[in-house]
Amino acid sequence: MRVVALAGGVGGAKLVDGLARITSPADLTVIVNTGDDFEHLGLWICPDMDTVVYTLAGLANPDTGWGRNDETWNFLETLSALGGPAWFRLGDRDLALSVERTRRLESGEPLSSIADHFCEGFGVSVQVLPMTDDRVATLVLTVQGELPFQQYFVALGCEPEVRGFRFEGIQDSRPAPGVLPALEEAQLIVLCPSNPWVSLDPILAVPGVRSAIAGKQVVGVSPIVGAQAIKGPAAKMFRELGIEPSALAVAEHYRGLLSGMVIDSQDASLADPIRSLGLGVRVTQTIMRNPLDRKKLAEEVLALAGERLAETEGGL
């Protein structure tokens, strides 16, 4: 089966490494969020792609899920020394392919080909594609005013109350070389659980993205369990916004687009809600804790997927 996954944030980088661990290399293809990606010390930083990237290749850190393992803060330590910008934490290797990373872009090669020289050089062989190669940013709507989101993430916390989401560029954007033709080859679109407003949304508003996916098998994993989010501040988006957060939430907002849900086994009450818009769903740990969980939840995506192509063609 031909897997596409829309993945940003640790969670969307756990769920992709355990369908790497059950799925060939050649039947795999992740779609990055770069909605984060921004300019610092005068680097190209992308969040998202680097999570995923270290993740495959068995190089994220275990305690943050985020950043590189036997890492080292030589820079940062005299960064904050020298009273410059240390509020964002760069190890020294994580800088060191931040470094790679601007001078290649300023060379005037796309990200799409830096990602793939990237996974190259970890010895990472699923294909690993950002969303777009032109500059998105997405900015966070507040009641302190419209926040770049690493602003509003790192620097401030999450505090500010939010009030909506705007993605800079994205009208204007292309989707990645790659990007569309793994789309329509896909047999599977897996949205991981990574956060709807500022993990998903912006890969599925590239223009194409989405008419593309439309029609396809799609799964999805919640990232709120027990209306709260395992990282992140989706529930408190969701809350902000007026809404209960809640597996129930999460297919509300995917709504049109998905054809499954798997949800937490705290959240069994609501497998009833969500059959009843049309959903298949599957019950199920969903927490990742280890590689093991990673790899069982990845299966019970795959058998969810599995149960509704056999009902679609018992239909036929």
Ligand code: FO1
Second form
Amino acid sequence: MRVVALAGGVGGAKLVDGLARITSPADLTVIVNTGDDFEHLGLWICPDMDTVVYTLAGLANPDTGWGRNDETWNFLETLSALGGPAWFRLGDRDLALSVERTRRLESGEPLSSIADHFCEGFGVSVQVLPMTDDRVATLVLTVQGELPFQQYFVALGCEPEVRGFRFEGIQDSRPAPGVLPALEEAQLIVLCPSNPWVSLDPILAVPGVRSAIAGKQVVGVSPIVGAQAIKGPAAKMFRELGIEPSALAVAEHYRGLLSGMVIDSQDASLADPIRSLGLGVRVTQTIMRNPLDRKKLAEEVLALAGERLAETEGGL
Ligand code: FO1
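The structure above corresponds to the form predicted on its own; please give the structure of the form predicted in complex with the ligand next.
Entire complex below, previous chain first.
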């Protein structure tokens, strides 16, 4: 089965890793959010892209989920001692990626080609594509005004109350080469358990992406378990926008796109309400604590897709 996964950072990367463990690399493409990308210390930083690549390469920091394993922090410590902006924690190994990416971008190479090159360098054979090669910046509309995403997320620890989001540059952005062909050929599109508002919505807002997905088999995994996000501010964002966070709220958020949803055993009581939206549902453990959990969750996603396919073919 040809699978395309839409992913943001840590949660998305883990499921992508699970999918990579049960799918041949030729049958898996990952489309990654670039709305979190930003310029810092003169470097172009791509947190979600790097998180996905490190995770697939088995090099991700096991404590944070982002950044590198076996990291050292000499650069950051020296920067801090000199009074430089050390709020965004770039480790020594991680730094090399951003330096080399910036050098290549400045010489005119597109982000998609750089991603390809980095994947090859790290021995990642799955195709990892940025959603676009164009500059798109997620801005968080808060009670304190409009904030650049990393300012809101890292510098302010997601503290300011959210009123909405804006993806600057999205109207003029084009899907990166390979994005639309992968979506067109896909037999299954997976909406990873990433933040719906700031990780997957930017991908879905790239012109052409939503229409390429429409009518396809689309299975989502809820990033909300109980009323909490597994990681990050998703639940807080739902609440501040006046929506009770739950797997049902996630299903409603993606209304019109999804054919099925995998939810956590803790949310078993939401299976029927989600089924009433016309979706297939599988209930399982969705919290991925280790590589086996990632693989099992990926198997559940494919199983749900298989069930839905059989129902459609059987004319149900
Ligand atoms: N997240 C943090 O909470 N604090 C950091 O200092 C931080 C540094 C960082 C460096 C490189 C990188 O690739 C990611 C990093 N992240 C950090 C994660 C990142 O900001 C977010 O997880 C994503 O943008 C949201 O998906």
